[in-house]
Amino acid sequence: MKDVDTAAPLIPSRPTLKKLQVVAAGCQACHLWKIGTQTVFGEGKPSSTVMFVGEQPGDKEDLSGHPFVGPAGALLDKALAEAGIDRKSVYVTNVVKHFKWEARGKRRIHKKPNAAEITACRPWLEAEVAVVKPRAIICLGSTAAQAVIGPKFRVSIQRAQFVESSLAPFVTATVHPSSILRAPTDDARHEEMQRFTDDLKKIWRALSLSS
C-alpha cells in the first residue's frame, strides 16, 4: 500500500472490527508504519458499552500488538477494577495507532503524534465508533481529548466533564495513566491514581443511573 492522505480510502464498505484489525495492520497512510514494528488496533468486544481513546501505543504495546498492556495499561485496569467497571465490557484504542518515538540510548521514548498524523489515523477510530457505537466514550490524556472533543478542551479543568457530541450520549475526557506514573512521589502517584479512579466512578454512576 503506498502512502496516502488519510487511512479513509482503506476503510471497508462494510466494517467489523476483525475486518478493520486486519486492513488496519498494512497501513501507510502516514510515515509512522516506517519506526513502528505493527499497527496496535484497538481490542474488545463489539458490544462493549465503553470506550477508552488513548493517545497511540507505548514501547510494550508496539512489541506486543496490544493496546494498553504497559505500565500504564497496568494501571487502567487497577483503576478500573476499583471503580466496579468490568473490564470485558471496555474497548480499549488509541487516536493513533502506530508508535512515535525516538531514540534515548538504547531507549525507545514517546513522542507526541502531529496534527498530520492524527489526521491521517482518524478515519480508523471514526470507523471503530461506527462498529461499536459505544454509550460512553472516555478520553484518556490531551492529545486525545482534543483529538476527540475539540481542540478547546482542557482535561486539567473539565476533567470527567460530559460534552455533547455525535459520537456518544456520553463523552468525556481524564488524565492519561501515564501521567500518574510521572508523578514525583510515591504521595502523588496515590493521590493522582485516586483521582483518575474518582472520575471512573464518576462516569460510570452517570451511565448506570441513565440506563
Ligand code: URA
Contents of the next structure:
Amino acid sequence: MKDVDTAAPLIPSRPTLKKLQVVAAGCQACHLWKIGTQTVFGEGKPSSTVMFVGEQPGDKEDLSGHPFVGPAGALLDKALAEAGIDRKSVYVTNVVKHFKWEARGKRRIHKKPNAAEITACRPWLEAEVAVVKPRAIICLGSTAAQAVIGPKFRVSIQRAQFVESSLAPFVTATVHPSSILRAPTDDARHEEMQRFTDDLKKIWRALSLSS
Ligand code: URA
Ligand code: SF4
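Show the same protein again, this time as the form predicted together with uracil rather than the form predicted alone.
Whole complex next, starting from this chain.
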C-alpha cells in the first residue's frame, strides 16, 4: 500500500537545500501529493541557527508554494518582529510538506496529518536538519512537537522548555500561531500573542542570541 512508504529513497546522498527542494517537488511518497497543489518545502538560509517547524502548509502556502505566508505566517512574523528577530535569519519548515484539506462549501479546511503521512514525510525534515544543522529547533504546535520531540510532550505545560534530542543541541516547542487566531476574544488573542512573543524572547535569551 502506498501509504506505508516514506520519502527516504528520494533523499539525495549529498543533499543541499536546493537539491532537496527540487526532488521534494516530485515526491509522491504518500497520497497527499494528489490533494495539495504543490510541495511546500522549507525556506531559509542553509546557515540558519534556528529552525521553526510547523505542521503542514495551509491554503495560502499551498497556492504560493512558500511556508508560513498566510494568516498564521503573519502572526509568526509579527511575534518575531516584536521579539526583535529577523525572519530572514531563521529557517522555516513543516513536518508535512503538502496541504491536507477537505472541502467545506467553497473553502478548503485544514485537516490534521495522520501518523502515516507524518512518517512518510519525515525524511525531508531530517534531511533539512542534516543540511542546516540548526543550533535550535522550535516546534510550533502539538503536531510538530509530537512528531519531532515525542508523544509525551505537552505544549500547554512545557512550552519554551528545552528537551534532550538527537536533532539539535536545543529543542523546544511553543503554540502554533493559528491557535492564537482561534482565541475566542480580542483580549484572549492579545494575551496569547504576548505569551507566544515571550516564549520566543525566552528561547532567544537561552540561546544567547539576544540580550
Ligand atoms: N501552518 C503551518 O503549520 N505551516 C504553514 O506553513 C502554514 C500554516
Ligand atoms: Fe511526499 Fe510529504 Fe508530500 Fe507526502 S506530504 S507526498 S511524503 S512531500
